[in-house]
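The form predicted on its own is given below as one chain in structure tokens.
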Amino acid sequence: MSSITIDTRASRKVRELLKFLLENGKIDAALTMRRIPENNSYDLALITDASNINEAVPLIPVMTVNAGQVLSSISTSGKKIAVVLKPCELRAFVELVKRERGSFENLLTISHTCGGVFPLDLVEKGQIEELIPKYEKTISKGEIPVNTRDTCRACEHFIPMNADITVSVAGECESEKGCMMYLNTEKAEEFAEGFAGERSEQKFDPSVLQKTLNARLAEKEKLFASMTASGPGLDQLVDTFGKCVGCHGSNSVCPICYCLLCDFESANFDYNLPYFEEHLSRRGALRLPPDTIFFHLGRLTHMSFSCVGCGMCSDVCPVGIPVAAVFKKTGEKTAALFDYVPGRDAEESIPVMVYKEEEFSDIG
């Protein structure tokens, strides 16, 4: 495999690659973030006309939706698509592929060493443009930018695991050195053939980001410690999820909540008079909406071992519940029991789908 030297404006170079692929008929479409200049906002766009690629901002630190979730619905269309994904989005898509909710067959995956993304409220306030220069300078030094999502600052999986092309922008993309675009697979070599750039046989060296990893691990330790300040158990669950308003926004934006029919959205959980009367007869009072804590516990049970820590759930919560941090901490503990990292390998089975007689023999 090889690499291509690019300048420090890595996002522009990725945009040029997408345009090259479209103009030469190597892909039918590109899935990437796009800037909407009319209102200075951003969205995730599927672009088929090369003339529209100029609107693309592939490496912008904004996540309006987890692209892995969106990709699952279009990856089996038969079209050849180049997709630009953040590492957590790519890992989310890997988890969905394992659940037969997507396919890599017609995709060229492009990802990058990630400095994290800004919360959506900063996007809504139009503050992203003024934050970008400092953000880029900070991640080029391998440091953690301020104002990014707390789960991003605490994320240790910021290096793409399965990308055909890795764009290095964190740690080694300094002004005097430039950046690197690593072609990790034969598919990447084939698609990039003819694309301008100085090539070499250099391979990505994750050790250049050890400083960043250490800083992220320290942030994770602080984040997890802050969540246990009120003590473990039911009281903490009530303190954390008791203010839930039952909007179910967290599972709507979660890429791992993939079920076509969710029990929590079914008639089983509809509010009805017999339900109210039965509970009122026993308790004399009933919180409305009911079962909010049960909703979160149910989600934890279903997908905690596959949470990729993208942070979308916390970002859309209208009452500020740290859903992502809770799921990240719980998920890591669950996955550790099986030596499992969500999205690490598309061929690696999901723990809940594998039975091993010797598992947990130490606890009877």
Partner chain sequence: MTDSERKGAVLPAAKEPGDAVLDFLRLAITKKLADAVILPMKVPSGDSYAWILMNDISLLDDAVPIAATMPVQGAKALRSLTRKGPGNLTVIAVMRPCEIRAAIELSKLGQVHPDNLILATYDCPGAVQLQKYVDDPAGSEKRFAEMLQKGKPDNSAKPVCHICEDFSLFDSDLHFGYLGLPDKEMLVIAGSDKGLELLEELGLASAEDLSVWEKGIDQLKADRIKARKSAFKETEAQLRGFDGLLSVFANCIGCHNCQSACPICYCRLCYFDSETAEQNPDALITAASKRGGISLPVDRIMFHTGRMVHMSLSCVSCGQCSDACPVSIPVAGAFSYVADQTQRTFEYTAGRNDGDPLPLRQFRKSELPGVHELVKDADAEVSSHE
Second form
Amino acid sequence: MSSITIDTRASRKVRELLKFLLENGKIDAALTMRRIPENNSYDLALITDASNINEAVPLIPVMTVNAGQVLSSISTSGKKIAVVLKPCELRAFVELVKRERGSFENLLTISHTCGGVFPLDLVEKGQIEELIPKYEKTISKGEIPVNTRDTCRACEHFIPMNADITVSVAGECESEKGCMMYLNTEKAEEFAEGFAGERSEQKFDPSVLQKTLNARLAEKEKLFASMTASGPGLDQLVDTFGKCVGCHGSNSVCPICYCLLCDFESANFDYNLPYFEEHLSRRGALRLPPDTIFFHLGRLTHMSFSCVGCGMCSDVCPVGIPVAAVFKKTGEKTAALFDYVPGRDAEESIPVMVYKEEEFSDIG
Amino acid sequence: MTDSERKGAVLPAAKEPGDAVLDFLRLAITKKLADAVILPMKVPSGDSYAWILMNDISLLDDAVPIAATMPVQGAKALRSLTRKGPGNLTVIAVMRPCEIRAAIELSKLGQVHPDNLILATYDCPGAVQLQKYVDDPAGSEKRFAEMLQKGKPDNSAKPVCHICEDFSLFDSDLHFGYLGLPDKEMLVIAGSDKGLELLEELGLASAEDLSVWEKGIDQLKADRIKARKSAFKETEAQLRGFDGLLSVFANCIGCHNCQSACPICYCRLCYFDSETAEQNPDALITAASKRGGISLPVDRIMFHTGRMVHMSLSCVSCGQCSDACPVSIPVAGAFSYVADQTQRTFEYTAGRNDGDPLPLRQFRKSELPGVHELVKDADAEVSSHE
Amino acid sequence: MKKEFTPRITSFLCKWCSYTGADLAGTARLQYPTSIIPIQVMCSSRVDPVFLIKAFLNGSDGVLIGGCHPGDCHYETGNYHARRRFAIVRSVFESLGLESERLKLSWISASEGPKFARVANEYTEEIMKLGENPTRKSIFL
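Target state, the form predicted together with the partner chain; input state, the form predicted on its own:
In what comes next, the whole complex appears, and the chain from above leads the way.
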């Protein structure tokens, strides 16, 4: 597999690639982030007309919606689509493919080494453009931009897994050297055939990002340690999730939570009055609506092993609960039980669908 | 109950309005006139409130009947309690007027069964925006104390509070009034037979004259009506036309938080989250091809306008949608403006307990002349083509 | 006088093995404490993680799942899945610092009446040592 040297404005080169693919009929559509100049905002867009590709900002450190989630509703169209995804979005999509919510068949996946994304409140304040130069400088040095999502700063999976094309942005994209675009698969070679650029046989070398990795791991340890500051246990849990307003926004923006109707919104969780009477007689009081902590604990057991740590849940929480940090921390543990890494391999089954006869000998 | 039938009682003086309410509730529980109460209580982390259903009288000490912010719309708490039927518990719920109004709408929609509920409300100065409260609970409490004293919202309050005419309302069973009254004085006024009965059974001294309080309220109301007019004008200018709509909702990420925070949107599975509304992948690509590109997730404007059509007749302008929006879209301002128009069309006011059924549950053979004009125009156009 | 603490252990017992085992314990007149509140399920894999959590948050002092021994599942593989799910819930509890000792899974076959009585006794004792579940008193759940 080969690679293409691109200049430091990697975003432009990806845009050119998308344009090339559209113009030459190699794809029917491109899924990418887009800037909406009149509103100073961004969205995820499916672009079919090459003349509209100028609006694309494929590598912008903004995630308005986890693109993996959106992709699950269009990937089976039978049309060829090139998709630019952040590594966690790609991993989320892999998790969805395992759940039969999408297919790679007609997709060309383009991803990049990721410096993390800015929280939505910075996006909404229109501050992104001014933050980008410093952001790019920081990540090219292998350091962590300060004002990105907390789970981004603590993310060790910033190198795409399974992407057809990897654009190196973080760490090695220094001015004199230029960035690289790695064609990882036959599919990538096929699609990029005829695309201008100096080719070489260079392969992506993750070791250049060791410094970034170390920084991220240190940041992760700090984040996880900060979460148990006030001591673990039920009180800590109530402290963290006690102010939850029950909007279930964390669930609706979660790419893994694909259920049309979440169990916690179903009639299973409507109670008759005797239920409340019983609680009154036992505890003297009960929160209304009930099941606030239950919802989060339930979601942790249902999906945490597939959590890709994208951070959407924290961003949409109206009361600033660090949902993503809790899910990332807990999810790493539940995934580790099965030696599982969410999004690593679409052929892998999700842990609850399979079993080994000999395992967990301490249970039972 | 008409204005002249209103009866009130004077509550014994207490430090703060909230304390007088608590004393009243203690009395009601001790005299076994209520089995339980629903009140806000500070959550253990201290930066928000939660609705607590309680019958343990000692817990009342920690309750805050008139809370600075409203994290969960009270009508949702009442819905979770009585959705499946009224039950046998007599429960007094003390909530903001917009929460009571939402509960009344939900009872018309069959989602709240108020038979054994005693809905109590109070003169509401407004509520601090949720995010502002969470960011600075102590400062917000201080500001709210000032709001409470003046009876007016300040700029930490939700924008819709500034334009709320129904901040003091009688369509509850009980109303605690204190605005415009001399310091530390509080009235409790019955708004229904249920409320009157309770007051009589409690043996509270009745107040002959409500006029001082009524005058105070009317003065404050005049300000709000003025603010409402100018706010609606502003919203109209922003929202008008498709471009206006697009720009107001430009940052929408499609999380549907506004819908889940909305007390009126009670559907378990919103139409816009259902399979019916899901676009099939081919249709999406086709739609994109027609325009050269399409913004994802699709139907975000459809969702908001759809919701306006579905629920604005019952919108009580509580502002929960704006508080829940992660990208600070002024959802509540837009919905409040639209609701004002749709409710006016049917001469309906959401949240009134006057026996008016929901507009879409009834019709008159001759009504809505404006629509007839539209139909006539359309007919004329058709015949001119023939 | 302070009322003695009687734990409540919500027990999800598989119809084919553990529930029958409990029956056998009863017909054999083996003593086991009243703390066990049995709920019959068709298979240990019918126990969704949220069942355990709901029981825990509702104030159960212990939650027990009883299933067929590995390899003996009436539906061939249900108990293997149950074991995985149990491992997940336990891990979530451990991550959050909740008392995972309040959750237990035990393999008890239809013929193991004595084992059922032993597990019931031992687990009850264990829970007695842990004391009352703090969720019983919490009102902010």
